[in-house]
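Just one chain is shown here, as structure tokens, and it is the form predicted on its own.
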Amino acid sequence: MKKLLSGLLGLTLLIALPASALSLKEAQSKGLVGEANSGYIAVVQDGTPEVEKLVAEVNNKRKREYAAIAKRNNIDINQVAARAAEKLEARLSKGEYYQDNLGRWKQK
């Protein structure tokens, strides 16, 4: 009985994990997050804990990468982030969100 319960718990986790793991591209295509004009992503709508967690993870990774690039090139991290914002906005697919210079969300 204990093995069965353990197996069911494992099966439940296997089934639940893919549904709960939200990717950046999926969140962008659903309009949940967008490319902010700061070089980071931000919540556009539906700020659930899962979306907030994704935003924090992606932005932490970006911040580390921006810092490394800034250090290598002896420039300010904000310069790197601003340039990244331009590039990331250009890569968005039709219908995905980005923030304009005034902070308004727009769809590509």
The other form holds:
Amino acid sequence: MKKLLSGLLGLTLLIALPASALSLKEAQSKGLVGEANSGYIAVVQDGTPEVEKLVAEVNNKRKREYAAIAKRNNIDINQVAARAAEKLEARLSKGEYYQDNLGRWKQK
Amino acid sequence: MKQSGIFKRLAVCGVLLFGGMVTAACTPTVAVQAPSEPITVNLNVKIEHEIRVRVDKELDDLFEDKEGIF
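The form predicted in complex with its partner chain, contrasted with the form predicted on its own above:
Time for the whole complex; same chain goes first.
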């Protein structure tokens, strides 16, 4: 019985863990990360290890998706990323950060 | 009489000369010259536009699909 309970508890923790981790939306609305002008996200100011980890994970996944689109259309991945940057900036909610052409952080 | 003949001839010559000049001036001169370089039609703009539209569509779909990373 005890074993089953601790097993259940472990399972609950395992399921709950990803939810407790910082999500991109949260990080963006808190102003921790912003949309860089490269099509990827970046830390806006003094990132904690958790924020750095989120940035690395999200950017890795984005890179994979951009590469797939680039390959399908026979263009450079940077062209896809640049186009994505423009579109992502337009999608941001008020108060969220993005980088302008000169790399300065701006708040939408 | 002799002098008036000379005048007459001069006048005729003048009219002829004038006519010739007018005709020469009115003759249209259209010079058709073959281009020295081969004619190339640049289709890059259209192709780039099509790719851009396609990439935009794929990006929009991507943003919808992978909300966690966009």
